[in-house]
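The data below hold one chain only, encoded as C-alpha cells and taken in the form predicted alone.
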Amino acid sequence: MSILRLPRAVYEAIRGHGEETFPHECCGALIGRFAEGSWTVIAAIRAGNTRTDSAHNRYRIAPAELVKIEREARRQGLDVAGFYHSHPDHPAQWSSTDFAEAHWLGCCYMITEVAAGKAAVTHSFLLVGGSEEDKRFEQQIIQVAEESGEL
C-alpha cells in the first residue's frame, strides 16, 4: 500500500475546508515531491468548485484554475501530488463519478466525510494503471507529520 505524507497543518487546512464550504462539497490540488514510491505533499491551494448544478455531491476544478496551479507548483519545483474534495454528509470513499472524472494517473485523490458540518474520516486513493481503460484507485495510508521537518 501506497503512503501520502503531509504536515499537520496541511491536513487540517484540507478538513477546516469542507467545513467552511459544507453542505457543498469543496476542492483543491496537493502539491509536493513523489520519490521512493510515495508523494510528500507540502501545500494544499484551495479551488473554487465551479459546479453549479449539483455542487452539495460534485465538484469541478475550472481548467484555468488547475493550469495555474500547475504553474505555481513547478516555479516553486514541485508537482501536483494530487487533489483533495469533501462529501458533505456521505463517507469518505470515492464515488463512481469521483473515479469517472479521475484521470490524473500516479496522483492521489483524498476525500474527507463532513459530517453534519464537521470534519470526520479522511482517506486517499491512488489513481493507477498505464491507462484510462485499465485505471483503478489503490487506498493509500496517510501518514501525517506534526512538524513539516518530520516528512
Given for the second form:
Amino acid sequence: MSILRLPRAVYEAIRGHGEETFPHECCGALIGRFAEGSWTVIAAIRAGNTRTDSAHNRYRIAPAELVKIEREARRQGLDVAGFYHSHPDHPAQWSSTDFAEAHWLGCCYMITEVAAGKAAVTHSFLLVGGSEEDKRFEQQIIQVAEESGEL
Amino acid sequence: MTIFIPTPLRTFAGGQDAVEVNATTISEALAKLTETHPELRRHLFTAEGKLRAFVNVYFNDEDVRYLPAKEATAVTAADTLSIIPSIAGGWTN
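Switching conditions: you have the form predicted alone, so give me the form predicted in complex with its partner chain.
In what comes next, the whole complex appears, and the chain from above leads the way.
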C-alpha cells in the first residue's frame, strides 16, 4: 500500500468541506509533492461542484478551475497530487462512476463518507496503471501529521 | 509556446512539467509535442486522431473546443496550452 501524508489541518478542512456541502457532494484538489514513492499533500484547494443537476450523487470540477489550480500549484513549486470529494450518506468507497471518470494516473482520489451531515470515514485511493486501459484503484494508507513539520 | 503537462502525463514527457514548442497553430503545437514525446500520443488522442473525450486543452484561459477556429487557432511564442484531464465522479454507480 502506498502512503498519503497530510497535515491534520488539511485533513480536517477536507472533511469539513463535505459537512458544509451536505447533502451535496463537495470536491477539491490536493496540492503537494511526490517523493520516494509517496505523495505528501501540503494544501487542499476547494472547487465548485458544477454538477448542480445532480449534486447529491455526482461531482465535476470545471477544467478552467483546474487550470487556475495547476497554475497556483506551479507558482508554489508544488504539483496536483490528486482530488477529494464526499459521498453523502454513502460509504467512502469508490463507485463505478468514480472509476470511469478517474483519469489522473498516479494521483490520489480521497473520498469522505458524510453520514447525516457529519464526516465519517475517509479513504484514499491511488489511481495506478500505465494507461486508461489498465488503470485500477489501490487503497492508500492515510498518515495524518499533527504538525506540518512532521511531514 | 509553452505546453503545460499535467501530473499524470509527465512520465510520458521525460518528466517535464512544461514543454516548449515552435508552432503557428494549436494543432501544430500538439503535433510537435507528440513528435518529441511519442508516448503521449495514445494518452491524448484516439486511434482516429481525435482528442480523447476526457482530455481538455486550454489555450491560455480558453477551452479549445469553444474557440471559433478550434485547433486551427493561431498561436504565438507567448501563448500557453494547458492539458487537463477531466475530474468527475460521484457515489452513483
